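Only one chain is given next, in structure tokens, and it is the form predicted on its own.
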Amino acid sequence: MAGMGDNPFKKCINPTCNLTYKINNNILVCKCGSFLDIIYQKNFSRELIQTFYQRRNHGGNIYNESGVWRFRELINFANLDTEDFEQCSKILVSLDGSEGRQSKPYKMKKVSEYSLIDNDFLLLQPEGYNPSGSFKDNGMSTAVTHAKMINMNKIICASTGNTSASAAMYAANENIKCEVFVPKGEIAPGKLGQAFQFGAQVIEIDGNFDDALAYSLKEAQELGAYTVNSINPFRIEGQKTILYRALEYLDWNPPDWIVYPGGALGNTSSCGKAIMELYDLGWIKKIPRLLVVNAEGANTFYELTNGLFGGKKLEWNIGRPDLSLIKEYYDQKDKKGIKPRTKATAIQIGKPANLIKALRSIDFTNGIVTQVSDKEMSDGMALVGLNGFDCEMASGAVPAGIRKLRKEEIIKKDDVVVGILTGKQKDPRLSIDYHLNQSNRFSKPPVAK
């Protein structure tokens, strides 16, 4: 059970069990099975924000210049004093200050009059400039940060290649061994690339994402290792970051919309949780809708959200909602032999792990879950390069879903709108069959001399 005081502790997000565990040991799931928070029971003022934009000018703490610990107040599951840098050095996991650094929200005009919003009401923040060049740093910086805590010497995940990169990146800076299980065949060479430069054990598995991710979760309880998929609380607390950063930009006053790919879900449940918790904190006095953008070609979110399997929509339903009808969604597929598959690699996802979670964040936002085709994803990651930015292919799931519902008029041509672009391209020949094509509507074929 939790400590008692002011300590952070872990609580089941199940109503109906509502158990909760100390923070300092290796249980990431309750024993009833359902996910677990992290629970801060400091009641922090709003003039904490001054102290956040006072760190950007950081005197060479790298804890104040990363854009991850520089809120580490409002992520302080290690209960430290944060404005000791002894102390921070001792347990915080940075790569030298550079995650969620260079993380901001950008204007890109061309995007804006594709999305149909005006160039002032939509805002982009491309985590591709984070150190792996996607935005699993902000998770994992917290993740590796309590595997050290609890003197863990291995970490596991399995990967579509960003999550790979980025837990060998840090597992490497902090002299952790790493295990990374991919789907064979099924991973961009520039992200399979990245995990065997930052040294970790690369363990190829002969069937999709979620045939990886149940592999290397019965590996990582047989050895005693340590999960950094987004099962883990410690990482959404660290991807909660990505929304700070964008209500930092906005001077803490929410947008309208924020926009976001469909995965594993990590993003859309670390997003609700912040925005909770700041309402609770009454931090903000808006609470901003979420969009989540799946590929049609692994768009289960889409069709249980949607009520597209047995005519029953999927929905929070206060902590309970209906796991049967996942089981027979799941089921169906697996009968069928129906896999996941789109071009856009990083959200080819059949079972998101974080669904639960991610319900809620819907539920507390009046959220929206719609999809998208590979092509109008390919349109919406070409634009974004041609506004000088660069993003992978799931990412340009943003302006194509944003673009989708203004046309639907469901975002309406005034709201404020902020979409996350989740990672660079690592896969350079989708780019380059991109612009070969001259179909393609933004393509820049080349010319010959």
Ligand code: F0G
Given for the second form:
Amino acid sequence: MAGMGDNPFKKCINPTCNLTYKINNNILVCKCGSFLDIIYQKNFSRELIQTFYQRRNHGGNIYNESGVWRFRELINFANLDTEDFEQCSKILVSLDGSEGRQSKPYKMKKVSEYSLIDNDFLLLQPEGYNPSGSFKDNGMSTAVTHAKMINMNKIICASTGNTSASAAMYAANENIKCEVFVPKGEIAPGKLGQAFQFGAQVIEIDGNFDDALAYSLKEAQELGAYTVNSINPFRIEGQKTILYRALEYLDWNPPDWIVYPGGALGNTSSCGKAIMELYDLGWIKKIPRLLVVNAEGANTFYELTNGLFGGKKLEWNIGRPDLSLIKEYYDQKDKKGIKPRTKATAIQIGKPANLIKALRSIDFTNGIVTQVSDKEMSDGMALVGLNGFDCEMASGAVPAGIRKLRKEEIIKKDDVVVGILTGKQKDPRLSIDYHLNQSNRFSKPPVAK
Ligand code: F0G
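Switch from the form predicted on its own, shown above, to the form predicted in complex with the named molecule and output its structure.
Full assembly next; the chain just shown is listed first.
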């Protein structure tokens, strides 16, 4: 039976169900419809922290060089018990060690001034410096590893552009097929270009991301293909390493806050799971608070968790969230024909697939969900650029959200804050348009001579 012995297994997150499954199959969602967690049964020694650090001197071993696989003990769903490079390379998928390799926290003076935080207390981690240009590579390397473990030769996803770029890149490198469902006309040209460049089959949906996800899940079931959206618990495992790298930089002393933009809420889910596990292991004694920042035009998580629909706050409620409230919310939006709308197309999502796991993360970390306008996100994006770092508009939600909570005095002046800049700019028109418009706060229009 799954769950016996030392082996990792999958477990339903719904406490009234609690079904478990073996690792080695294509079951990614529980029979009851709830999502699954990967559960490890080992009690890891904190001494591994030294091992993780030493691996940065990788000596040419790509699994030590990789900012994902460097932490392999904490994401060991493949149950690998070897340091042997040949053995690792039979199982672990890596783009030559490049995922997570360059992303770690940096100080950005102009952003800290704007965010009203002391320069020493604000750290921003540009996940855009991953091989496909976004944080997605963290979780895609692990999801594709699992796909290969169970001999799947076709991966499939819906995407606002970064997931599809990452999936297509790994699929090409591993010589497996890839099909991506994207909302037609609603993804950044740089992202669409990557899907083509890496040889994926692009399927354009006349609808938004939520529609594309529904199509892709149906197709995956019909074809028996392997879904690499963040409903897949193996994606969530790889994304935990975003937090590990931030913590490593801080000598594993948790910050007061960790801040992410919120879209489908995979990051929120994975960061929460990583914190829960490290806390359970006793590696961290303090629980950092999660701040999730929605775009105003795609603010499902914000509205539901802040009681702005039906007067009731949606909460984890020990694994029994009010599902009827979510249904009523979606029904009402559908009936009124209200679609998510933001220029930050990466997070233009109305029905975040990971909503329930994300509620768990907010609950465990005493987290907060806020929202910011397109204008605020653009300012945030521009400022990151003025520090010599690249990020896309959705990532601009992070400085904007921090500033907002500082003004509200929820984030305190001497709180340590880590913000995740999720992706790099793949729609240069947004930067150009921002700077062409003199009325934008940080714009520097061109001069004609
Ligand atoms: N930032 C960027 C740059 C993204 O591409 C995404 C999601 C998010 C933030 C939101 O993260 O879903 O974990 O809450 N992009 C997905 C995609 C939906 O298809 O590329 P999340």
